[in-house]
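Listed next as structure tokens is one chain, alone, in the form predicted alone.
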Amino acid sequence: MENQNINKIYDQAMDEISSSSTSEKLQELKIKFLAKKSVLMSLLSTLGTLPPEERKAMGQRLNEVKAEISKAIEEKENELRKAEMEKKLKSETIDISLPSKKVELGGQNPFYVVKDEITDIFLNMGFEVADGPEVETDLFNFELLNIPQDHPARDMQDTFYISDSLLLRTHTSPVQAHTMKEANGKPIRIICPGKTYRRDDDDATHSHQFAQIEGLVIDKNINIGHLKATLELFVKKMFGEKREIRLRPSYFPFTEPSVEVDITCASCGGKGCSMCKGTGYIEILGGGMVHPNVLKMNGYDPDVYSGFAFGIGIERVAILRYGIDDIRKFYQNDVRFLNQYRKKA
């Protein structure tokens, strides 16, 4: 009689899993047959009623029947499992026919190309980049570069002040000014990129924000030598082992002497041009030997240590590497521009 119980619980169960269409309807018959408190197993506790023979070939029956139901489920659950994943691959199908989204790479600024190459170059010198605040003083911005108050240079670099005292930095030489200070005495070998303000007209060469590179090398028996080494290294290195420099003298009030520095211009190869007005060179940038009064001003004994110093233009070298006809293009945030140079940067 309990045989036929238990084979009647069987039959209804695989029944019952056979029509199964949900994983839901699985769990559910779990509980039904196979939990603590189902119909199948309560009747485990009528072994104790029969006899022994009986008893073991009911609790063996038991067993089975029960393996047989959880394999069941367990094969129904796997079968559901597929149809659901084939379902749902159906419907996320990839139409390859259609036409892709089409994925625009963006164009580095040429300016930040250039402003990183040369970055990268005077690193490899063994330089290290130093940096400063764009608001400045008066006395890092001016005097201790020995520009003093109504010195005739000032009208050179006319700026935005924010009080008597503070201003917009001309140039990124006050970054030279704070690291000397700060080495108290010690070797320097810097540059200091970085953004500098000046009262000017905007047009296609000119701009009231700009960028400069400059340099800084302070140590015993640094010479004039040093520096066009320096700069011809640097030349050849950014515009190709062919380009020669020319130091022509000049004037900057911290340093003496003071030198403009020219490179063979590239459609000419130096012979004369239009480019070039006929001279056969292009300025870049301007240098010099510090100036014994800054030397003295920021904590140095001009007798015993000497150094040279220069800034390059990082929208110069950027204009004469890709032929850029407008400085203010830096500026636009304008993709076509961007899109021209995205090859060549």
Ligand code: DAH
The other form holds:
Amino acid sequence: MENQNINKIYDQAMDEISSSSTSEKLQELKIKFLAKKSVLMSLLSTLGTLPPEERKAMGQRLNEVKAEISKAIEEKENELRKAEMEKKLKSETIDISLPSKKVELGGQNPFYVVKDEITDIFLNMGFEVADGPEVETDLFNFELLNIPQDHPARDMQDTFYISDSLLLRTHTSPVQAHTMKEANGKPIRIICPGKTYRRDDDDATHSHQFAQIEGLVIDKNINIGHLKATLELFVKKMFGEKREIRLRPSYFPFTEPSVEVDITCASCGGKGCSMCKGTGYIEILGGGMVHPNVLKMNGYDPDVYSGFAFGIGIERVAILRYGIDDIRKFYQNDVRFLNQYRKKA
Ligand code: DAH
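Next up, the form predicted together with the named molecule in place of the form predicted alone?
Entire complex below, previous chain first.
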């Protein structure tokens, strides 16, 4: 075996590697020069037949050549890969100076705008937000709110029953009872925004599903003045400083005394017009002082604690705030309606 022979193989390999222009060709050269059956490798396997004094030098030389061919193939591979990438990058350039597609901003449903505003107003007064289940028990929806089985007030709150004692809540008031039970005799100041349900006709002013915000404050020495001041502040923040409120005696089984709260009509400022049916006022919510029975049933001593509660219809506030003429528009997802409340980009 002569050095010459090896040098020939080396030169040939280097030649073919440097002139190959595809990775497939390189792959072939790898097999040709480095695979087990290649000339170089078969020379390696015959080393044992050489006289010992030649063997070492020849072995070294063969290994050097093998390593150099491997290296040359690897370098060529990298070179080709780089060239391919550059070619690809050149052919796939994009013109980033073109204006991009406009992202359309959706409009927030005015229902949620108003719900968030009401919530913020009460959070700023120190209320916390409570939550409760929409599927309620008869116990929490009625009994614990002083509305026993045969109470006529149940007639106005017919709803969807899951079983005799499970129903879709007719108001957010059951959250009052849940909160009192959890608070375990401690003072309370919460609101609860949430969905409510009733078996009702669906028309411009009624819907089988609507939403309320419940309010409940319980502490020592709470009186109706606190209720009035709280609601007055709410109305002025929500509808403007000029709005006045009026409390009218009313009836709810869970409050005593109970009140209906009206605000001065935005259209006529209280003089009387077609909007307010000549009365100068528009009703917006119900409230009152928590009934002693409700306090007692839910773990508060009515001789020590007193409280006020209220329930606000969210859609009603939104309707008055934006002059919306049909409650169903909140739920229909009609973009012509929603786009009117789109935030300016
Ligand atoms: N739950 C009543 C309803 O749905 C609204 C209401 C009235 C809630 C008076 C109250 C309240 O907390 O004190 O008609």
